[in-house]
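First, one chain by itself in structure tokens, the form predicted alone.
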Amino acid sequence: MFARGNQRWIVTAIPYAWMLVFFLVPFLIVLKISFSSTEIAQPPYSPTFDLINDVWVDTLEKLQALQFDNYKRLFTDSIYVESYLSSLWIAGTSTLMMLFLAYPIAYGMARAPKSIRPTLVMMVILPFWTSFLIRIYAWISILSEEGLLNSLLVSLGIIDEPMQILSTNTAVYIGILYSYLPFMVLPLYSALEKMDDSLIEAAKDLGCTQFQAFWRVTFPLSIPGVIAGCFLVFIPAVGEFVIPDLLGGSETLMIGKTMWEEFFNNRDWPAASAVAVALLIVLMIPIVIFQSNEARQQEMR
């Protein structure tokens, strides 16, 4: 009984001390660079404070006169201002058009035959075989002027001449569509797949359209499918670094792609962890909001 009883300690302490050494460790280093001042130097920041070094009498009186420049700069500072809101307006927009996007793909992959499925589902993640990098230089050489898009449409007679796509907020929105769309089709998916077909007969046998049916039953069963998927692409797309650098242009702003300026071209590491810091508690709300949610699903199955 003791023997079992240590497996299952075991067992549940692996995944909190993964967290502890590869989450909350650098994340405290991260806070501490945060409150720093930015020195020329190696590394390019003085610390205000050492835990390790400084004794524990020392280390409180330094808490206590703590600066918080950095990220006061964060509400001051116009281009951590518009970079937050616009990553928030491209990373919510871009949720919105793939749930409309991803709905009636993962519906029709629920309403297809059992046989298939497995086949369907290996199509909606076959992208995740080949590197997000090399999909996003792909994306490079489609949008440009030269690139395959603007042909077919000139050889169409849809348009003159080519368009300008690529070093736009068009070609951001087109790059975080094709590479979170999966996230948001798979929960849809699981959501529609595991509903019961003879709710639908009921709510026809009781006078409902199609599209009543859909509505009051299937949409609404789908609830929990349609917040998980949102939430699984609306995290990481605020944060997204790498399509807004390579697809966007210079007048791209996306929190990332700030931080990234900040910490390799700037080499302000304190503003650039001041801006790690605000984004990660950002984010944090939607994570509690998420876990609620399951939380109250759980207590009403």
Second form
Amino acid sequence: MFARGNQRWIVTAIPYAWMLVFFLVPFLIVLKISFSSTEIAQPPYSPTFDLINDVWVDTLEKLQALQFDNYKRLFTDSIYVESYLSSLWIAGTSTLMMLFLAYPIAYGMARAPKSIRPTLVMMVILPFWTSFLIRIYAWISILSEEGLLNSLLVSLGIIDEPMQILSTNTAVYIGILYSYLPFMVLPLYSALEKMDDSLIEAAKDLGCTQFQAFWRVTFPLSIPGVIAGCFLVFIPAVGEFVIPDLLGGSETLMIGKTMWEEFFNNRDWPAASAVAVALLIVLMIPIVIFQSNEARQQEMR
Amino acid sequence: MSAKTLGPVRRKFAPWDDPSSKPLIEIRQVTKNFGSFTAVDDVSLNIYEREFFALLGPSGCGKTTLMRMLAGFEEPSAGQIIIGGQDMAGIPPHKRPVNMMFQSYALFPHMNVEKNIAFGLEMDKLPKGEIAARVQEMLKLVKLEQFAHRKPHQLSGGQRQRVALARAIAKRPKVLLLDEPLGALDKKLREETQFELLDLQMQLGMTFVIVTHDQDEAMTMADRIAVMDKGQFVQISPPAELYEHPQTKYVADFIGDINLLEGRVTKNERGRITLDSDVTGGVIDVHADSSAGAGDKAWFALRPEKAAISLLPPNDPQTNCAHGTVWDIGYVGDISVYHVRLDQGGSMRASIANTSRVVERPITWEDKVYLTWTPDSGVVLTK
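Would you mind generating the form predicted together with its partner chain now that we have the form predicted alone?
Full complex below, order starting with the chain above.
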């Protein structure tokens, strides 16, 4: 009994240890840097306090000396606020567009004959076999002015002059929609697929048309999938860096891109860290909603 | 079984024998094909108002397909279904005067009991007050008043079954279709619920069509039973007739337990049939109607409870008598079933009611016994 209890403790401890080493510790380092001031040195910041050497020495004094300047700047310099808002807007609208795009796909997959469903799921996740970065580069060659899309439209006579798509927000939307679609389709599919067909028949039997049965039964029952899909897309899309950097232009303002510029172009590690910490706080609300949705689903089972 | 209220007494009810009565449901030469598979093969049937009708058969016999065609989930490949004088061809499920209680119950998991029951009424756009009143009435009918605000996953199997029933009858359909309504309940609850369903059907004056593979269920509840096999009706009869006068070996074997003794007809004179049987090694004398003529091969069908078992020979051991050795005894509690190995090589079963409380029975394993029966205790079957 004793040995078994012990083993169970180990199993529970593994994920916690993982989170501690690979998430909490790096986060604390970022947090520490965010409270420091910039230096032209290696590393390019001077720590306000050193956790290893003098944790308990004059703690109060040290705390008072913490540099909140980096955080103050987030509010005073408009680029940060604008980046946050623009990120939330781009992520939010693309999540909504993706929901409208993914729901019919997932619905079609869930209604397909059982034998071909695994193939359809396979097709949805097939793009993951190629590196994300390569796929985004491929979009550059599709969307550029001499790219596939423009030459197709011109040759079909739909447009006379090639359009500027690359380096605009439109390209960013296309990139996000394309990259994150599987994360929306799969939770929707899993919610729709496990639904009992007899529920729809019962609804029809009780007086619903096909359309009413969908809105009164199918859709409400797929809401957990909708919530899961939206957050799985929204949360990473807010912090997206690669897509706005490669497909977006100078007008594209996203917080991931701003942070990258702060870090690599300006070598302002403390400011970049403050941006990262603030982003985490902004995303805390959707993450908590997502978690409680998942917990509620577990309970229902 | 103390203060249990019993429903109204069921009177003799046989509109199918009355040529002037008009059927509520007419199934005319209906066939249903799925690809090359014929699920329902050219069946015709009339079901009358207030009837409790059972479709009985093994899985895959087409009974569920036939019910789904009544509900409108499947369209017949050929033939016609008429309900209440209206041809149902092309009429979708939501416009049919029938409601269905699903085998899985199909309760909406995101709605509470009250909302589930109100669903059909809301679809009919009844006034709010009327919906509330009807829901209360239904909750009372199925004794679930305290559970109105529970979600389906917070209910027991029996309670869910009641919600499904309440939801299906809330719209007061002309016909209620029940697909294996008691299949998911345990034995004790199933037996109780059978009688509750019967009372409810009487009380509501509704026509019930039930699909089941459980012969006890069909026998207990139905006014008439259609036994189905391979997409066709084998026999449509009231329960007692089905049991006492099976028309084929299939029905005789499917309903209850039976001894089928093969023989050759030597004489058939207006209901007095004589067979020579190699199984008993003697003559079988039967008072029954049969089309079998002299020289035909036929089977004498005898229910085990209609055979008497004795250690002493009867007056005439050559007629309606078989001799053998007790090979096994199945003690069921209320009855004991004796498996007897006949001297000629076959075997027969006789069941005896255990009317006295003795553990030691006078007849036991290895005993030589005589099985006897009277001329009107069995029937003669030719197919």
